[in-house]
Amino acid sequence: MKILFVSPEGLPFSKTGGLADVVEALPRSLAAMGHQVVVLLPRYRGNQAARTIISSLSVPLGQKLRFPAIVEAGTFEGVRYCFVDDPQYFDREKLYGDQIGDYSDNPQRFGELSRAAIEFAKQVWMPDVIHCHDWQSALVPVYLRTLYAQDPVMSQVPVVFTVHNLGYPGIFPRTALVLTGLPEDLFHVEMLEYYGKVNFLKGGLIFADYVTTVSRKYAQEIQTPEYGCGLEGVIRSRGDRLVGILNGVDYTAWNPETDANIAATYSSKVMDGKRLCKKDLLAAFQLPSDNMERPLIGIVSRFVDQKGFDLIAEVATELMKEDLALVALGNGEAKYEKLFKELAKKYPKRVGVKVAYDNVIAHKIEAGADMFLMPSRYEPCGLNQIYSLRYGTVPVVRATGGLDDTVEAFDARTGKGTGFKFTEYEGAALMKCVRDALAAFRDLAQWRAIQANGMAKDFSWKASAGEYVKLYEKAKQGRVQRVAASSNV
């Protein structure tokens, strides 16, 4: 099968979050299964191209024409990578916005990406299915089923649209319809209109052949008012076309037996190296070695409300009354960056923080920490808790989305379970969960059992990639039938 991925970011070229990891790992897993895969991305600053495929592609955008180039980056692990090359739109310091906020021309930027993707398919490489990701490529199915509805070739191409995080829907003023060249009649509550504005992600939900989310639990949650971001009705209406497929992880990059970023390798059978990793992690955060006997909690995250940092702020003083150490890596909202800096200042021997994103330090935290804290308000899938399981770093999480799907609550009576979970989004519930984990840590045999249970889990991409292939085939068959039926009317 020929599969075209359209995404605003993807490793090894661009990244702001977990989407980039998925757009690297899933295509490579599909390629390993024998499928032909092309990934189409914007060419951001610093992305190197190997050759030009089309020097000037005519892309209608509102009342104007844009002329981006299509360039090829190369083929890596069986996956071909191409860029939409428009320096005016994409050669910027950041992907989606700057310190002031989101770029004001994001509708045009990602409208161009979506329209260029369709023209790429027509002129360069015709796929059997197009797989789009998040709001930035949500206009692909919208364009296909409106402006390209009478195209005898493109009307037969199905689209699978994956929602990685419903909390980022791409909402713009009504003028976005004109700027992206979409029909005015789409400004309707049954279409893209959303409280007087235009919602790009809503368009993907409505016009895609199938909608997927990145965990089964999240697919259920986004159909409720609590998690649906005002789109729960739309999502419920597509319930027969909504599928939750858990993200996998790349164990070639995240494996304590082979990880070159950590102080010592180790396995579930020989755990000695993990203690060396803890010592190295403490040194990296300039924390004293007397923390070796304390439980060390690690955090790698964006410092935002979604990730539960309001809960952490609520219980920070109470948390530090426990005999534990804490290291945190990440950046985000200023109030949470300030929170961790103040904790590090108040408890300099037990709290370390690095306000940044550093891949090597992230690996060191996964390997060296005893526990990994993820108290998210919502979490579509989450990857760090899965990494933590493989590294014998016990997850302490809220039972939401992919966290609930991947972490099994430990039961001391049966010895089963891989971590600790709480349900109510309350500081008291978080503290009880942490204290349960601390109590288990004091029982060495029990702790080793929890670690072993987690390290035995397999969340590799192979099973998830197989589920996507089945969905692609179903989407292709359904699209052919739908086109045939419409032609007979």
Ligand code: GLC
The other form holds:
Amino acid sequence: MKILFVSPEGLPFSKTGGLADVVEALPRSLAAMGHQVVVLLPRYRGNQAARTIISSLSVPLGQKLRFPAIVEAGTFEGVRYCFVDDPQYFDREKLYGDQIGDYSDNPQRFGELSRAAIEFAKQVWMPDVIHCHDWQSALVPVYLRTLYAQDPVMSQVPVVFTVHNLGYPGIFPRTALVLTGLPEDLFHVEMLEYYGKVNFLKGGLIFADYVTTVSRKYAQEIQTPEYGCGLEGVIRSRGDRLVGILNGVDYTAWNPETDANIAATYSSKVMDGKRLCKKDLLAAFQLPSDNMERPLIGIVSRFVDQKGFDLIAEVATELMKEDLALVALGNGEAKYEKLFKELAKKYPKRVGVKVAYDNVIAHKIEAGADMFLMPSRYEPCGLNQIYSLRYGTVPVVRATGGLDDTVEAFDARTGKGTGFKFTEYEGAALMKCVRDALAAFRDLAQWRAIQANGMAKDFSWKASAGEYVKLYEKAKQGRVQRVAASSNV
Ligand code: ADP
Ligand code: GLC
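What would the structure be for the form predicted in complex with the ligand, rather than the form predicted on its own?
The next block holds the full complex; its first chain is the one shown before.
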């Protein structure tokens, strides 16, 4: 099949979170299966282009016309990468916003990406299916089924829309419709209107042929008021078109047997290297080596509400009464940066923090920590806990979304299970879970068994990529039938 990915970020070019990992690994996996894949991204600052495909593409955005170029970066690992190149929109310091807040022209920026993607399909490379991701490319299905509805070719192209995080819907004032050139009648509660504003993600949910999200559990959760962000009704109405497909991970980048970023490699058979990694990690955070015998908890995260940091704040004093050490890497909201900085100040011998985005340190934490803490309020999939499993770093997680689907609670009676989970979003539940993990850590044989169970798990992309292909085919079939039915009328 010919598959066109449209995404606001993707490695090896741009990343703010797990979406970028997925947009790197899934296309590679599809290419390895023999499919042709093009990934279309915005050309952000520093992204190198190899050649120009279209020097000036006319993109109507409301009353205005913009003229981005379409450039090609090259083919890597079998995947062809192209950029929408509009320096005024994308050559900026950050992807979506700066210290002051989100960029105010985000509707136009990502309206342009979405519309350029459709023109790319028409003029450069006609795919069998378009696969777009999150609110920034949610207008692809909206444009296709409104402005391009009568286009004999484009009306046959199916679109799969993946929600990586419902918590980021892309909500804008009503004027966003005009600014993106969308018909005014979309401002309707059955369409993109959302409490007097315009919700881009809602458009993707309504107009895509299929909607996917990144774990089965999250696909169920977002149909409920607790997790649905006010869109649960719309999501339920698309229930027969909603599929949860668990993300895989890229074991070529995240594997303790080959990882070049860590102090020593190791495997589940020979674990000695993990102790060296712990030593190296403590040194990287300037923590004393007497922590070698203490359980070391690691955190790598965006510091945002989603990840459960208010819960950590609530139990911080109680947590530090336990005989443990903690290292945290992340950046984001000032209140959480402050939380960890203050903890490190209060417990300088046992708590280390780095307020940064640092891939090498992220690898060092995955390898050197004993446990990985991820008490998320919600988690569509989550990748770090899956990396942790492979590194023998036992996940301690809240049983939500992908965390629940990927971590199996350890049962001392059967010896089965890969980590520790709690359900209620409460400090007491988190503390009980951490204490259970600490108790298990004290029993070395038991701990080794939990580590080995996790390290044996396989969350590579192969199975999930296969599920996407089946869905692409179904979407294509459905569109052919739909077009045939409408031409018979
Ligand atoms: P999300 O996409 O919600 O942030 P995921 O667990 O899916 O959560 O993906 C997070 C990705 O970003 C992982 O690859 C993780 O290693 C990386 N990451 C997050 N914060 C940092 C950081 N401060 N430094 C380095 N890598 C980070
Ligand atoms: C989002 C989610 C995360 C998921 C990632 C990739 O950022 O927060 O849970 O793993 O997307 O799908």
